[in-house]
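For reference, the chain that follows is the form predicted alone, supplied as structure tokens.
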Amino acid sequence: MRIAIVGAGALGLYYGALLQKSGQEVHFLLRRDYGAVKEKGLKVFSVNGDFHLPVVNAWRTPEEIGAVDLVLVGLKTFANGSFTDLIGPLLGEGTQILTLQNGLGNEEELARLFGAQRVIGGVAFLCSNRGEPGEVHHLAAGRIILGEYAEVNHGRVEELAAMFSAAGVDCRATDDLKRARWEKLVWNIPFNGLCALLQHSVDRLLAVTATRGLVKELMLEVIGAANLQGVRKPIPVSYADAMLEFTDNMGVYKPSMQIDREEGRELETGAIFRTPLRFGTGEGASMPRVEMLATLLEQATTPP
């Protein structure tokens, strides 16, 4: 399969490298890493084993890549305004678009621009960080859940799941993409938000009784909102304890939003906080802690 990676950050570089290693034809749209990757290839440092791709298809513009079979979107959601420029030149008659972005609203925007029949959603539970240019560090996890946005063809989702599985990714298809997206928000909202606000890694949050309790309270608000969204099967409140236990095993880990704040980059507050708040409160959910966290985070990152 001919694949273009749009948004080749920690997520795009990692999954793209695995797909290339498994034999797929992968093309990376790069900015910061372009020179290093062209010169030295791509290095992956992973808990599952390090590897190096000495030759990588690296490009500066989508026009240089041309039409592909699959566009894998790993952009930060604040860059969604660039969808037309970055994705449009990659589309052929049967091109599929898979977004592995955080938060809510991404499939809707892609469908509006390019047609719902092209769009597949994915939720990635991945702990990875950028390293030096041309390097990516995979620290833990990596599971992907794929689902149809407009119920066009569930078979193609199964085929993509098989492709990722063949590349060494724990990947499965779901018939409830909405539920999968909210399940990730149960983790993303408290940990991305609190870690970015306090500049504490996840282990520090969980080591203190008060902040561990706040994490769980935030999770329960998100679960309550999720279960008002028409999901096929409610998310049980016990999912919060499962996510806490999962995170206990991460050790010292900084979520992407914390790293973005440390490095002075824009934060994904819209897709991870404001859109879920709009969807949740619109259905009558009570989310005061999520609202307060979003507000504090926005104020902390707004220049005086």
Given for the second form:
There are 2 protein chains.
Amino acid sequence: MRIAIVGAGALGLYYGALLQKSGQEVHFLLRRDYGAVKEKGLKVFSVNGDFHLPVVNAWRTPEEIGAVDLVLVGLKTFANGSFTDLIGPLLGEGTQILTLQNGLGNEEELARLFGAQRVIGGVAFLCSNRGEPGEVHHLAAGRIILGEYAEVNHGRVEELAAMFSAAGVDCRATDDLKRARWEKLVWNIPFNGLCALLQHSVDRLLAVTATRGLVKELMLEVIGAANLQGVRKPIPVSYADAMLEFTDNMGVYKPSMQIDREEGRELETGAIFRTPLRFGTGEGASMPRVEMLATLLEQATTPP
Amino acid sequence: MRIAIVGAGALGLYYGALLQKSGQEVHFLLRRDYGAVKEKGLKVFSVNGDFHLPVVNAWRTPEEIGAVDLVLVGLKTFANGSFTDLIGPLLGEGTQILTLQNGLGNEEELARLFGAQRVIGGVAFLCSNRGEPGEVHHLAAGRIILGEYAEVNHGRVEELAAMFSAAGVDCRATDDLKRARWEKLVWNIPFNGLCALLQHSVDRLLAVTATRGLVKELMLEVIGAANLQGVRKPIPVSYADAMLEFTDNMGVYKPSMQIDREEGRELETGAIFRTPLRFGTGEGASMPRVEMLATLLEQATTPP
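Next, give the form predicted together with another copy of the chain, keeping in mind that what was shown is the form predicted alone.
Let us now look at the entire complex, which starts with that chain.
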């Protein structure tokens, strides 16, 4: 399969490298890493074993790549304004677009621009970061859940899942992408939000009764909103307790948004907070704490 | 009148100095400032004019002072556990206790320990801070609203108000102390809380639509709780907009709790947040944002 990686941060580089290693024809659209990758290829330092791809198809513009079978989108969501420029030149008649981006609203925007039938969504559980140019670090996890955005029924999601599995990625298809996206938000909204706001790791939040209670209240607001979105099967309230226990086992863990804030990077508050709030309150959900957290986070990260 | 000042921070030193200057017999219970005051007296640098009291009654223990007519309590509320030790030795048969402390729950605790008939509450609007030992800075305002805690009706609050007025303090009596305390919280909870949490001055909160909206939501939660407390006349919802406009005119202003946090001092979250929350939710008020703000503030100021 001829694949273009758009948004080659840690996520794009990591999955792209695995796909190339498994025999797919992968093309990376690069900025920061272009020179290093062109010269020395791509090095992956992974908990599953390091490897090096000495020769990689590295490009500066999508026009140089041309039409592909699959566009894998790993852009930070605040760069979604570049979809037309970056993805348009990669589209042929049957090109599929898979977004592995965070939060909500990405499939909707891709569908609006390029047609809903092209769009597939993936929820990625990956802990990775970029190292030196031409290097990527895979620290933990990596699972992907894939689903159709629109009602398309020709088995292509299962084919993509098989391709990822063959590349060594734990990948499965779901018939309820919406629920998978919201399930991830049940964790992401409280933990990414509170840890980034307070600059505390998850264990510190969970150790204090009041803060642990707040995490759970936030989770319940997200679950309530999710279940008004036309998911096939509601997320049970007990999912909140399950996520709390799951997180207890993570120990001293900093969510990605906390690290982004520490390192002065822009936060994905739109896709992870504002769009879920709009979808949730649009269906009548009450989300005062999620809204307050979004507001505080935006305010805390706005320069004076 | 023989008066003891207990809790001689900026507030106690300032009002005590004015009362002494006006001819009252004032005794200061001091710790940090004892040596300086004993030696050089008390200097007040005030927007209303500086003055110096060369001789001041300075003491290290309440036993040295003995029974007084009035105890003026200016302790930080997290020191209320010292009420018995600090106030007990000052009480004679008719001694009145006036608390000018922040937040809620102080009259209740004084009444429990020393009898409700002794207790008078005062809501102070004072902007002051301590300077060098033996010095106090009065930056703005200073108004006091006095009211009975229990149903006592012999005009003593009016007498105290007259005494403060004679000392140059803008002071009036109210027949609804509860309402006066809650009105102050309508401002204190959002602005002290958010400014201390975010380390932003009030103008930065008011300049952003989402944060301004959050301030108003917090105010409305406090007003809702106040109106369930048996106040004589409900606080109107329009009070929130009035407070927003009032604060717009303050410009670049840091509330005291923001300064306390900047300077690493303990915050009065109990009296300003947790007790109002207990009183409010105890009467069925919905206060999710106030509760969340209290939790975030406590978490942000808890050492790891």
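This is a predicted model, so every value here is computed, not measured. Numbering follows the first chain given and starts at 1. Rigid core (definition): largest C-alpha set, two forms, superposition within 1.5 Å.
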Rigid part between these two forms, residue 261 matching residue 128
no
The angle, in °, through which the smaller rigid part turns with respect to the larger between these two forms is 12
Here the CA of residue 196, compared between these two forms on the core, is shifted in angstrom by 2.3
Rigid core fixed, the Cα of residue 252 shifts between these two forms, in Å, by 5.3
